[in-house]
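What follows is a single chain, given as structure tokens, in the form predicted on its own.
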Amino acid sequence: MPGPSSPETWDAFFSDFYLRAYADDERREEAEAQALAAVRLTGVDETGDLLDVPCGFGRHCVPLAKAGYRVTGVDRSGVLLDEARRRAGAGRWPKFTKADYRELPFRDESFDGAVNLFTSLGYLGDEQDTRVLAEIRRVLRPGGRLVIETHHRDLLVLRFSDSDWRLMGEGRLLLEQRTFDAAAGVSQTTQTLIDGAGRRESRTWSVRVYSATELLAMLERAGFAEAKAYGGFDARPFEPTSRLVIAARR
């Protein structure tokens, strides 16, 4: 199996086809609810600046504007960034800024806090992705934490499934087909979207899956001083059936 996707496929995929997908997915409270509790995790408070990358269409960043946050959003879409732009209406914050989180433009230690949530690693490979966490270090402050909330490679070996669906709302259909490669850590996926109206449009991306133990080194060599791996925004204890969650401090 080869390994994750090439920029140009993403650049396909975070696009018009995924927000016709998931734009008007209906858990909005829930993601609410983790940015949240993500940001509590952090232990940045509406004085402190924070960062939120990759935004895509404001799923994290505008509730947590809107809870008081002065918060940044950076994706590199900008039809993503067009979307969060417009959730976000006429207010000071979010600010939001167009890049590849691999070199973003921003000084060093300009925020306090940093969140990386909804599985938005692994795009890029163990090199890459090791870049972007060094990236987001870089314009921590000192002291300042980093979470990441996301899929890993235990969990997925306990529950994989080669195929699923799921209602999106509006009488979309979104199909799935997967294969998983355990020992390597990649996973593909073809996902098909159907309309309303019947019509079909499909994406296939792989992406690599890291465990915990893997993340936790990665954060190291990208120069972390301290990451915790949890098994929730509540700081459980981490479980191979639980999602991930690390924070690290700068």
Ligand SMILES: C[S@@+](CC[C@H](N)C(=O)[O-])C[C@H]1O[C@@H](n2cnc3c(N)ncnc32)[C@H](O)[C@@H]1O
The other form holds:
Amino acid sequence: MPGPSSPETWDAFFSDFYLRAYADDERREEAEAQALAAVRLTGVDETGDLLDVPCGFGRHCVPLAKAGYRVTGVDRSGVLLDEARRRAGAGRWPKFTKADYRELPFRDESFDGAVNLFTSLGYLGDEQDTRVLAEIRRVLRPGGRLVIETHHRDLLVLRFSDSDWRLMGEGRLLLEQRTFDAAAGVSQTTQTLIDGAGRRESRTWSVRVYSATELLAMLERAGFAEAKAYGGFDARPFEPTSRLVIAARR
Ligand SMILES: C[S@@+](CC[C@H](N)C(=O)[O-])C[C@H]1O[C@@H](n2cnc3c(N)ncnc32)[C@H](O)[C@@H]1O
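Please supply the coordinates for the form predicted together with the ligand, as a counterpart to the form predicted on its own shown previously.
Below is the whole assembly, all chains and molecules, this chain first.
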């Protein structure tokens, strides 16, 4: 059965390539609104300690820190963290830590809430992704909430398109070609970035795309309680065609 790509493939993807593809198309205001809405769902206020895991190039934790939150961003990619630090500037928050989210370098019960946004699971497969969830639970204080926002299997299947392209910043084109192995629940994507001068660069990767049912079961296995699926950060009902937002309590 095919599984997700290796950590080395992810490291090669979440690199300068990812920054070139996404950094100018981050829709800052949308990311800021999503970050604030996600944190509202965790129930954490400005006095609490928040974890943004993984934080990528800081789309969420930088505006959260500017809004007064005590937020720590963790990511495995040094390149993305450097960009996040550059965007954050000199303030006390956010704090950044480079780590694999299977082994978070924090003591038990260090945070009041955590967010995992923009499809940040599925890179490791069922067992290891469950380990990530258990690790996030370990660093949450009792009663602390994790909020996940992700693509999911129902939406992938209903809207499946084997190829499409998007116009990104500075006239760049991002072409995506996809296949989906329905038995394995693994989607394979080849992204080709074509810049204004016509230069092409491609990366291929495979990701496990979970259904809401699978993710809720994984959260339970990881020890979370009261995991609930929503169709958005405003806690609207989950539907097959909505994004998937899950809030779960330690
Ligand atoms: C789709 S990006 C989303 C990042 C961020 N949440 C955002 O919205 O921009 C997924 C992130 O997961 C990180 N990542 C992948 N595997 C990881 C691992 N094993 N440990 C920690 N971070 C990882 C990547 O470096 C990347 O920044």
